[in-house]
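The form predicted alone is given below as one chain in structure tokens.
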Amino acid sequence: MKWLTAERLRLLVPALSLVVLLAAVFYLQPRTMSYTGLNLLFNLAVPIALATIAQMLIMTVNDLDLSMGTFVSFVACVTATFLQTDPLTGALILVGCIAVYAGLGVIIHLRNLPSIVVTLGMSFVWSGLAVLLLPAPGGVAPDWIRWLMTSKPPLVPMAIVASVLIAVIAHFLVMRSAFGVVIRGVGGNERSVARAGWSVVRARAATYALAGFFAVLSGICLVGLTTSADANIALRYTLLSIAGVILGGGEFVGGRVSPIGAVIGALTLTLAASFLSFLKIPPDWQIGAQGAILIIVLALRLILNRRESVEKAK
């Protein structure tokens, strides 16, 4: 089986993880093998997938966003308040948020600041703004968002259809477009990109702005599913988005990412929560169990990476 190289195996790991976990869920709860069952299993997959793609874009240029969860929470609060009562003001706030993200990319590059420190500081800013908007859980999701997120296409649930669309769009942007080549080049070899005549500052600004756009969509979709919001609604998205990228075959450095793998990783993490619930694992232990699943997959990835290095050496 010469075609089954270590590189291909590394890309198959995310899909195999999802298939194995889905088979385990079907075994434990056969009733989930239905339209309604799949819809319940992957109900929150869309906002997590969007946040994962946003984090993946940041990681493509070798940075890390520790404010993802608080930013999505802030967007959710804006969606449930301003976007409902005053759509124009709400839209302007969200556009301003994307501009702030672009500015962060510029500042981090020009001042040579650690992205972890800058985004950690911004997490407190977004959290404070979210609390100011909604000191207590509340707000109402706009009707069009609720309709979109609760619609029922034929054959396949909306969550799966939307996840496939997100994966295809992200794959085209990152892997098939000139823009994707540049930002992956920034992550792989920044100096070579600059020597080729491309502006690294503009590339980083555009990358951060696109990440902010996907994170905004994540917050909007989350409110469409929950119908309301609060300042802490998406705090876990920071770790979930990072785990989704890594689970999907991405790397912390080198511009090595996989948009389709990232979405599959997000689906796997969403499914893992249901799987652990079926095993009657207490909620306090579920986060640790999800971490154990991630460690197992990463260990397998490490073995495959070593095999890949051996094959290249030959």
Given for the second form:
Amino acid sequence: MKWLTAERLRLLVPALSLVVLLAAVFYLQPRTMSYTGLNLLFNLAVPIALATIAQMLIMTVNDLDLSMGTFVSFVACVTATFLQTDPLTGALILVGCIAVYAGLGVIIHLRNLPSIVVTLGMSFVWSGLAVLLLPAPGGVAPDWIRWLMTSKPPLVPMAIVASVLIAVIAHFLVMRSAFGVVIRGVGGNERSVARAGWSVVRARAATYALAGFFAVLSGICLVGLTTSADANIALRYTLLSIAGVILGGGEFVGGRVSPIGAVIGALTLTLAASFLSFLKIPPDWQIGAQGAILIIVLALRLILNRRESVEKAK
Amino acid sequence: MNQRPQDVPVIAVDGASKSFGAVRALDGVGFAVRPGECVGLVGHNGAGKSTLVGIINGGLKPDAGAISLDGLDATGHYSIGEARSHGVRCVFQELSLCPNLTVTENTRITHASLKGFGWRRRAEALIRAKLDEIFPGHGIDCRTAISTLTIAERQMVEIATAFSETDSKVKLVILDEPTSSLDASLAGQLLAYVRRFVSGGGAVVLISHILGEILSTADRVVVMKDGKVVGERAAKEFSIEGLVAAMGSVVRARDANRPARDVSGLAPVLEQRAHTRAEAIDFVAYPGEIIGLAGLGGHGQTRTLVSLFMGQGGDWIPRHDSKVAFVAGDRHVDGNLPLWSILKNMTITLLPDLTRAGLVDDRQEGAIGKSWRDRIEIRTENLGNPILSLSGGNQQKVLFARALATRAPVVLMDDPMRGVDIGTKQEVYHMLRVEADKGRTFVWYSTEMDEVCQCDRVYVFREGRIVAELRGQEVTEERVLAASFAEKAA
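Right, the form predicted alone is done, so what does the form predicted together with the partner chain look like?
Let's see the whole complex now, leading with the same chain.
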């Protein structure tokens, strides 16, 4: 089984669970097996996938971002207000946000702070700013993003096209490019990267900035789907994005990540919610059931990993 | 002064000194490597080899002394970056590849110039060519992740990465125990390549515990001891016996003259069968013995101590009457509870004995603390002070008290006297002897020859197994050294 490398095995479990879940949904509700059906199923997965990629980048350098949800909410508020009324100011605010993310990376590295603490603190800052912008739900999505998110490409629905595009771009950036090798190297063995003459601060700052960029895209896309924003619109994204990365075969430490897996993980999580609705499970139980799906998939991966390491030891 | 180019050293350090706290790791060392030569560097634990390597590769700054590159002074501004751009590469004993990346991607980490379109193809060609050159028929797929390779394959990749060159030429490669995880034929391929590299004008510093390798490959051998260079001659003027003698100390008085203990009729308190494929000696401990675990650092001593400790019970059920107590070596990592007081640090292993109805008996705890403070002279006014208010030596004494205050008949010690001042050491040696005479057994891993020579019986480790057992008067520096170094690869 030479073709079944560790990397491919890592992708196999999330891909299979997505297929199984999709088959179950099709069986329960055959009408989802259509252009509109698929679009509705996966619509909300697009911003989640972007947030998951952002989280994955942070996890590549062995950190964790607990402010993802509030940050995406804040970006959504900016998009529905400034970016709509005064595009230039709006764009400047968003660029500033990316710069703040890069700065966070620098501070976390130089002061040797736990990223969890810093981003937890930042989550209150983003949340506060979002409430200042939109104390009550409101705002209007800019027309162009509304157009983009509701456009209907031929044959394949927008949600699928966008997911594939996100996966391919992130895969190229993180897994194929020379830059991606360095940031994964920082996650794998920071000391050896530094010994080889690289600036780890710069690598971390660039990673954080890129994560900030993907998170900004996530907020914009979300508003494109919902047409208006709210300060608490994306609070679930913090945990969803972490779960998506792990579900997609990534790991908390060691620079072992998979962008394609992360997108698949985000799709699986979104699909799990619909699956449970089709099963007519009462909403009170859905979150618990979603957790159960997560545990099953992770257990499956653990078993496969263990088998792999046993085979290696032989 | 006109010198021929091959006489100008690639790198030369002169009068280099370096101290880590109370320990003087390097004491005025002069060392130079010229193009076209392979220098063998030998010495026992703590001789200063690693510190010297650290200074040569720019990772450590010497406290005093000069460094020159190609005859030009570089003192003060020498760094890892400068070493790299000057063509100094290092293969470390502990592997320094990124395990999550592929072989090709690791090559990219080492060579910043491999970028832009098609870097993957160029990197793969570079590393594959080098692997083919050094280890013909290696069978390593450059697209697999390092974590899926065997230890030997990782070592091969690491070596090939160090010798591969892109924009800057490789002038000097430091190989620290490069053959430790290679089998004999791979080691032979590597050493043959080192000779080819050297005859092409490159320079190599070779560190190895296999003396036959040093003698056959190096042109010149430098022997270090206690942070100084104690011998430097052409390799052909040395023999294996000569090298071992040179590494030993001149002062013979250190060798213990204790008669071997009579252990017949005693039941062993602790046993561990050797379960390696290669020939090895079983571990046995009798009551009242001080047993030394010797050999070069990292050859399986700590692993043995940990497995002896773990073998005494599961992780789930707390042990009330454990047979063994453990004294940690690296007190910052696995010894101290840094936020706790001295007393709390001392009594943590005793808590089951001090507990009444689920609560800790403060008065008894205090009494035990006081009695141990007096017995081993921990210098503090108040046991309620934080542990970090003590000096390093006194902190270590608290860790000893933690183990000695238990009823455990066996105390395992993982090189606990590292970086402790000589006065404290003498006090601890005395205390150990007193406790051993009362019937306690000590299993003592030490990297210092003085301490090893205090033991009743010594097991010498090499490559993860016990290769020699010395008792009583056999415990001499010379015999420990001879057993620590192999004549040829196993």
